[in-house]
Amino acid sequence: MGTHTQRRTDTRQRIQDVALELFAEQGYEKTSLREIAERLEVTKAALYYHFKTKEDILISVFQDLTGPLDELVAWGEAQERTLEFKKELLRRYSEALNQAAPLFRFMQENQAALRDLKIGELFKDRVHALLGVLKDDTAPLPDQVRCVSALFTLHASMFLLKDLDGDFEEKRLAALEVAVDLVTQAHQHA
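Requested model, single chain only, the form predicted in complex with another copy of the chain:
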């Protein structure tokens, strides 16, 4: 069983993995296709058999890892904006982030490089949709900021708290707690 599917080599997947790893480590611009190819012990041309351009590699990774997030947004937009719901949204978002941590770390750290890589928009769009669900455009500015901050706190927990003591999961939960708190405050002022 499965032998048939096996026929297709896993090169495509391996390219995506290595690419994400290197992109996250060194940035998109500074990672050359030569590097990716060498790491995989194939030629650069092989990459082009599987992907049309360098950007395409990134896009494919993005699309593969971004599914859960899309679902989350879709789900969120259909819900009533109760406090309990918002908390749940943050919980799920934190988990989704956790799933694709390297990708999000990459997105966060390469905003400049992504600015004109169509994909930049895709990312921004998602975050915006999420924000739209959390915050109330008519609320006082500080409360709106709280919502943005909540989201960023979750992002940051993926890669910015290395210097704090404690293991990764502990820190993720701490960040979630803070985010929930921020959103709660924003919600209650309303």
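Same protein, different form: I have the form predicted in complex with another copy of the chain, so give me the form predicted alone.
Chain alone follows, minus partners and molecules.
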């Protein structure tokens, strides 16, 4: 039974990988299930066994890549809100974003399609939950803004820093440093 489950998981993973490739190459709207099946060299019926729609594929990719975000929120909710905790939360979030880089590339290149899909709302909910464990609602407004800005600094490293010099990892670590600085400054007033 384990082998069968493994094989199904591998097929599911291959479908997700190929779909993300095609979505990035030609856009979500212009990619059909038939094209995904052709690239995989399987029948449309075989693809249909795993996923009924393109959105089903995308939601499954999102759930797989953002599972670590759910775990991070659950972990964060159980922690004391110390500065060390907040720094560790940002480190872990930065790593989770890095793992989800293919999904973020898709989101960046398919913003119009995302407006009509559930995935945008699902991501927003996760960011709000994470923000809930990072910032203190009773803190002065500038400190709350610093915490919000810390998260968005990490997001910016996924999208907006590509024009800066340095490789991806250097930019990710620089963004993490700035995010930690912001949270540290906010925490000093706590």
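Numbering follows the first chain given and starts at 1. Only the largest set of C-alpha atoms that superpose within 1.5 Å between the two forms is called the rigid core. Please read these numbers as outputs of a predicted model, since none were measured by experiment.
- Query: At the hinge of the rigid-body rearrangement between the two forms: which of K44, G27, R81, L103?
  - Reply: This hinge corresponds to L103.
- Query: Rotation (°) of the smaller rigid part relative to the larger between the two forms?
  - Reply: Treating the chain as two rigid parts, the smaller one turns 19 degrees between the two forms.
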